[in-house]
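Below you'll find only one chain, the form predicted alone, shown as structure tokens.
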Amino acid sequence: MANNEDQFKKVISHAKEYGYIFGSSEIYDGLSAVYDYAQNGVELKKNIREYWWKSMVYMHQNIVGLDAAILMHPKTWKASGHVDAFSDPLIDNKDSKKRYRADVLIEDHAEKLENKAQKEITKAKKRFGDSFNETEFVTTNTRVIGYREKKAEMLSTMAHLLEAEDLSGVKALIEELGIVCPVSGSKNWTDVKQFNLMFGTKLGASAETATDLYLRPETAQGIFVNFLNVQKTGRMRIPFGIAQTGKAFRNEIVARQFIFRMREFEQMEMQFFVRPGQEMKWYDYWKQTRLKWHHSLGLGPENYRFHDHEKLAHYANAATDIEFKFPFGFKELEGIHSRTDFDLKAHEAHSGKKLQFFDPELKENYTPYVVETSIGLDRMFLAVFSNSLQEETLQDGSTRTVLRLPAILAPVKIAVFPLIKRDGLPELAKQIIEDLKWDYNVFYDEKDAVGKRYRRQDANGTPFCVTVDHQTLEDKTVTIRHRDTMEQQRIAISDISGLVAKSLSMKDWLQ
């Protein structure tokens, strides 16, 4: 665990040192759980958003985009259930005065049992070597079975208590499990209370006439209220989807783990409208399609798993998370939900406007069902960044820090260096940049020895470095160096763009 904590500290400090993420308004001592994306961070974030958008909108003829406003009519949030039901169960520790989400405390406690099960599996792997049959072991080993049964029972009990809104039962469960405050180590807990997560704001010129509004806590409702507008103007036929990326705001009780849980964050969501009765077919389709998208980035299939929800939201008939192995363990990265017709029917009831589709094949009107895929852009950023940051021991015994970002997402694609700062080399390097900058984000550096410059770009995640030397003046060739292998090759200046383009083909990555 300590190693994971150390790794996470390195991720946070590296993100600042290399211009990826700064604390918000840092000169005023910052703002809790609010962050700014710096010069490299904004590029990585944009590239992730674009990779999602192209795969979601451009690769599907029946999915279109939308950018709805952050401020919406307050009735929207009444209809969606957010005014009455968008809350988290909170509990305070009387000794540390720290506040926690009660469900997260229980989930973290349950995860310790899974870690114990994994330790048993690892020990057995070492003991039996190549002859180890993991499937047989986990289904027959009494310890592993016991840990996992306890974990399932714990989460199931919590889900039933939360569904029944039995908050005193949730507190009793925390006490029964002997859960202690991570800070004080004490079991001195307050009662569990519900806490609404929406930020309120005002619209109007004066306090007396101002309308109470909310900053949107999710981007999905902007899609639902525009369902008919998009369907009619786009002449869309079911099944079809509407995709959107944008900011959302939640007054999180415990915002923590860097950019994993923030109060201002960005979502990438797609709502897919289907015939009633066909939602489970599409739910399965989107589960597999989204997992394939994650795998396409090459972060390792072992770092992903599905986690089906024990407690379903009031609008869902099926829900799962794609969890990713962050430095602090497996946590939710993307949610896939079958939302039934809850949202459209609720907006129909509150607005008095029909939100139905006339199906020419069935020759009838109906309210479509919805399958949702929703991913946090900031969480995706953290998944990519934390997985890519690696310390590597080289053949000569020295080490290097390398940020192995998928090349298609890297902020800077090519760094161009003159070997020395004279003899016309800087001028020639800048000419090369003038040509490349039309297609790529390119960086120029002439400070320090070339080896040091390579190391800086390794740590920054730049996939290619181009060095201009005296031979370049003679035969118009340069040295191109590959970040991951450190391999160097001599190529013509005119071939740089083509070589880089091959490694950045969206088609190759997504297929």
Ligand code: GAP
Contents of the next structure:
Amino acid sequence: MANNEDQFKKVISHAKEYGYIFGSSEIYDGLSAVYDYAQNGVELKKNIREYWWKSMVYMHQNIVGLDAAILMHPKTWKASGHVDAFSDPLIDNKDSKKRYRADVLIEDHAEKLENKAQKEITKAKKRFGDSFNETEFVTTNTRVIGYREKKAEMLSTMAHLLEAEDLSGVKALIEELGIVCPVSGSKNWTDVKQFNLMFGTKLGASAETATDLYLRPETAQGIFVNFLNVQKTGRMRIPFGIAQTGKAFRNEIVARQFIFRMREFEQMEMQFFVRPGQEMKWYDYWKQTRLKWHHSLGLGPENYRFHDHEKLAHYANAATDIEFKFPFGFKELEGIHSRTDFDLKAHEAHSGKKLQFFDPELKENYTPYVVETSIGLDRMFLAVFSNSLQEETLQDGSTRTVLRLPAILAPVKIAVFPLIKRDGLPELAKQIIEDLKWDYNVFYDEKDAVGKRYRRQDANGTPFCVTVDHQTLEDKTVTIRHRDTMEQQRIAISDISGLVAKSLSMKDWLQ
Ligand code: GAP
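And the form predicted in complex with the ligand, for comparison with the form predicted alone?
Complete assembly follows, chain above in first position.
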């Protein structure tokens, strides 16, 4: 595709055209940064959720699930630190009247230096060809080293300023770096201010008696407040984990980039409770395990990288992001955080209830430490969808749009077509669907020439098409066409299910 911006536009329009994602309440001109998942989108989302859930809950004997409510006692958010510290540093440009996250402005500026370094690497790669040694080049080339040192210094200064809550220092840094507003091009900035991201709501019938509540900004706290309930009823022993998927809400000020940053989104989180002192071992374990999960989907290992946090959240003693190469560059897809005993201790203090574990091996009580893995389901959707959307030039010079979704995640697994709309072929095709529908989401299509129907399914991401023709009436065989290779095979009707099942084996994908 032409360039990243074009590709991203294509991703957004393809998602709408093929029934994956619509803007929320579009007939009223939509609601900014809120989206609806359409007939195919809801299936892809469900399949990603299931792939995550099975890899966490079914693959680990010591991890169990939970589905806590979105509304929680308001003290939860005081204890977790969200009331006091869940805010973004915002800055306005006085000329364009646009509002930005001050840290994002600086990070984007720093990323430009990385892009310059990458350009040097690409140039050198071209110059030296096969003999190019990237590791040696990046550690000896003065320009690359210079760009990267400058970037690191910028980010570290920002981290220190944010850590010290020195908002005028953050503004001074923006001015010193000469950062301009992307819209007006001016450096006419307001002061930097903190803005809390939680959505408030009310519980109760009348304004006077109603209690102020928050829509949860992360699912994790539902796990912490249930830690002892699950531990006792599940007779769990440390180390053990609790996994949960569900909606979270943040009043994002700079909501942009389609479903990358939304106001209502879904998280897939797992809190792993460990012995104090063992958290770094588990932090490394979960870093590797989660990266392996991502790699298993075949989107290309070069599209992932770790980014260790410069500025740690108030609850963490180590944190990293798994970043993915979205059409707009490498951005956070998942966070892995060593959250210490901050949350359990804070809930103990605010609730007055003990949240400790008696370790039978050590014969002592302690507050467990926690390692968390937290991934945005919508971001994962965007990663899979944008990476899968490809435009290919075929041997005959024609082009085809193909959505190469991993088969295990594809919304529709099999499309069944009668070659023509008569001679009993539609009836036979529908009979085949009657049998397959117990195991797969199957789609029937009889409109247009079969080639056109194949192309529609390619663009829809359907891994298999089955065509019923006159020979099927005679020998009960069909043509099965593979989306990625466009290869066609003649197989017995009774073999369709087995062939498709092979390509959807969770064991094969995950291993
Ligand atoms: N419990 C830890 C936590 O919530 P986070 O880094 O704020 O950590 C975790 O969020 C993940 O949730 C992110 O890596 C991202 O994938 C997703 N996420 C966060 N804010 C989001 C938003 N506004 N829209 C979509 N996804 C979001």
